[in-house]
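The chain that follows stands alone, in the form predicted alone, written as C-alpha cells.
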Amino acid sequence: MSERALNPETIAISAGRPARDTDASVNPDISISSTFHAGGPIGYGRYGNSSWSALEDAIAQLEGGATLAFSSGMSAISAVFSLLPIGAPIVASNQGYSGTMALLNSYQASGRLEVRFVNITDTTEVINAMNGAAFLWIESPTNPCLEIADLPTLIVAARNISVGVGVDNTFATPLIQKPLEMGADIVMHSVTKYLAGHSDVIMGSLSTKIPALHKRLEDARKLNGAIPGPFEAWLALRGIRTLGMRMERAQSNALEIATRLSNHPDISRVRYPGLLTDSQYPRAASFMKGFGAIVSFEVVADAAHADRVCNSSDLITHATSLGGVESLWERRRRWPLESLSVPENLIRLSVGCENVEDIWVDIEQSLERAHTVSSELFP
C-alpha cells in the first residue's frame, strides 16, 4: 500500500525538519560557518549550508521540484536569465514586477537579450510571439494589475516548440497553483513575500524538476555569490510553517475587502480575480485553487489623492512590499521603474491577517481623511 501524499498545508509545517531521534530538536539548527572540514559534500560556505538545505527541502516539497535558495528574488531571476545565450529571444509580459521589467528592459537595451513584450492575458499573442524564441517568462497573477495568464495552455504550447518556461509564482504560492506540475521548467519565488511572510527576510528561490538545469542554476549561484544567510534561511523556514493559515485568512479578508471596495463611491475600479465581476475570474477559477491576497484598486481621483489615501491610514502600513501578516498598501506608480501601463491612481493593497472589520474601517477612514486633506489644500 503506497503512502498517502500529504496536503500542501501539512507539508509547509512538516517539511525541512531534522531526523527524529531521542532528544533531537524538532527544528533545524542555524549553521553559522564559512569553512568546513575537507572530504564532505559542501566544501565551502558559498557552496552549501545545512540551514539553506532545510529551507530548500521545504520549498521543494511544496513546489514539487529540487530547490535552490538565493539572496533575493531578483538574484534568483538574474540567475535564470544568466543561463540564456547572448541575444536569445525571450517572451515576457509587458506588465509585471517593476524589478523584473527594469532588468528585462536593460537587457533589451544592451543587446544581452531580445525581449518580446506581450499582453500575457492574450494567449494567441503570447503563442505567436514564442515562434523562434528560447524562453517564456510568465508572472501570474501579475504585479500589480493582477492579470492571469492561461498557464496550462501556454506551458504546453511552449513545450511543443521546445521553448523553456519560467514562472514567477510569488503572488499565487504553491498552495494556489503548481507550475512545475503543469510542465514549467523553473518556478521562482520572492521568498521575502508570502513564503517567509513576516516582512523580515530578503530571499528568493528557484525550483525545477530537471537535474541538469538544477546543476546549472546551482553553478550560477556559486559563481555569482548570490547566497542567502543561514539566519535568514532559518527565519524563512519558520515563516513557511504558518503559510497555510496565513493564506487562508488573508485570502478570505481580500475577497471581503474587494467586494466592499467594489461598492464604494470613491473607487472607480477594483482588480481582484476572486470577484465574479472581474475579467480575470473565469480563467483564474479554471485552474487556480484560490485567488491570492492582493487587491488593487483605482480611486476616483488623481495620483496625489491616491497618495493621500495611503498616507492617511492608522492600521494599514504605507510601504512597498507584500505578503506579510500585516496589511500594506501604496500607489505603485510612485516608483519611476513601474510600468507605464499601470494607472497613476492605482493602489496595491496587500491584505494581511488582521480582523477584516479593522482593515475595512481603516480603509474607509483613509478615504474620508484624504477628502478632508484635499479640501483643506484646495478650498
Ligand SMILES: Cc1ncc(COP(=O)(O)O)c(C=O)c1O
Second form
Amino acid sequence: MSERALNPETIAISAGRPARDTDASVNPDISISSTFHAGGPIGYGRYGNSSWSALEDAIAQLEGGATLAFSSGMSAISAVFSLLPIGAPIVASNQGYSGTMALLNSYQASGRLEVRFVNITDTTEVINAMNGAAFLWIESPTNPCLEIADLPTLIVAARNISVGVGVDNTFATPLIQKPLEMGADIVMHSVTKYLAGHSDVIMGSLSTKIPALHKRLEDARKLNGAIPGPFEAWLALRGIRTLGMRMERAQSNALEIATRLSNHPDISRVRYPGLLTDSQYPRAASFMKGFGAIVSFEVVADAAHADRVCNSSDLITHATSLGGVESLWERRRRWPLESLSVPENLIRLSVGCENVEDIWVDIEQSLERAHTVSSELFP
Ligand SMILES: Cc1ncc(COP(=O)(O)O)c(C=O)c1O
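Would you mind giving the form predicted in complex with the named molecule, to go alongside the form predicted alone above?
In what comes next, the whole complex appears, and the chain from above leads the way.
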C-alpha cells in the first residue's frame, strides 16, 4: 500500500484485518479459547486475544495511540483512576456521564482521590484548579448537557505544568476530535456507543501514545480482569466498519432535528453544539470536525410530561444508551444517579440513522400524544 495517510472513514473500514495471504480470511476470526499453547506472547485468555487485537488495532489507528479493549467504558475509566496514588488531587467536570460522576464522588468520599470539581466550560477556572493537581479528566461534549471543553487550550495548559490528561471521547468519536494529537495522555471510549454502533455490545477502550502508560494500563487490565469477550470485540470491529457513514448520517439528522425542535412551541430549550444559536457553538466550531448526534431538549412542562413524550413514540426507542443506528430517547433524571443540575424535564435524544422525516414525524406525534394522554388522565 502507498505511504499516503488514509482518511479516518477509510481506516475504520481497512484497519484490523488479517494479512492478505492467499485464502486467508478477510475478517479476523473470533478466537474462542481461554488459554493458548505455551511459549508465545499471549499465554492466557486474560492477557490477550487475537479478536481483541484486531479491534485494538483499528481504534489505535483511528485515535493515533496504542489501544487496549476493556469489558466496558466504566472498567476502562476505573483502570485510568486505579493508576493514581491514594489521595491524588485531580480535576474533573462537575457535569458528565452519571456513572463517571458517581465513581468520582465515591473516590472523593472514601479519600481514594481528592476530586476538584469544576465548570469545564470555564477555562480559567479549570486552569486555576489544575495548580498542584496530578490529573485532569475531561468529557467533551458532556453527557447529557452537551457542554464543550476548550480541549486544545486545556490540554496545552495541563502539559505545561505536567498534569496528566485523560479525555472521554465517546460523544465525539475520533472522526470529530483526536485528543491524543492535541497532546492528551489517554483517550477513553465507551465502545458500547458510536464505535460499536448497533446497541449490541458493552465495551470500552483506552488509547495512549506513551508506551510506559500503555504497559501500566495493560497490567491493570490483566490484574483487575476487566477484559472483553472475543465475540463482543468482533462485533465492535464489525460495527466500526460503518462508523464514517453512520456518523455522517446521524449528524446531519441531528442538526435537522435540533433546528426543527428549536421552532417547536412545546420545547423551551434545545442543546446541540451544532446550532448557531447554541452557547457552545463557537467553541465547538473552532476545533471540532462535527457536532455529534446527541440532541438534548427540555419540554415546556414537567418531568411527568417528558416521560409521557418518551413513552409515546412508535419509532424512537424509549431506552437508555446512545450511539446506535436506531434513535433512542429518555428523560435523564429518571435515573437516581443523574446529577441534580440536569433539568427534570430534559430529554436526551440519540439521533440515529433512520430517514430524518420518519424521526421528525415520530417526535411531533409523541409531543402531541403526550398532551392527549395528560388531558385524558386529568379531564
Ligand atoms: C460519555 C460516557 N462515558 C462513559 C460511559 C460508560 O460506558 P459503558 O456503559 O460502556 O460502561 C457512558 C455510558 O453511557 C457514557 O455515555
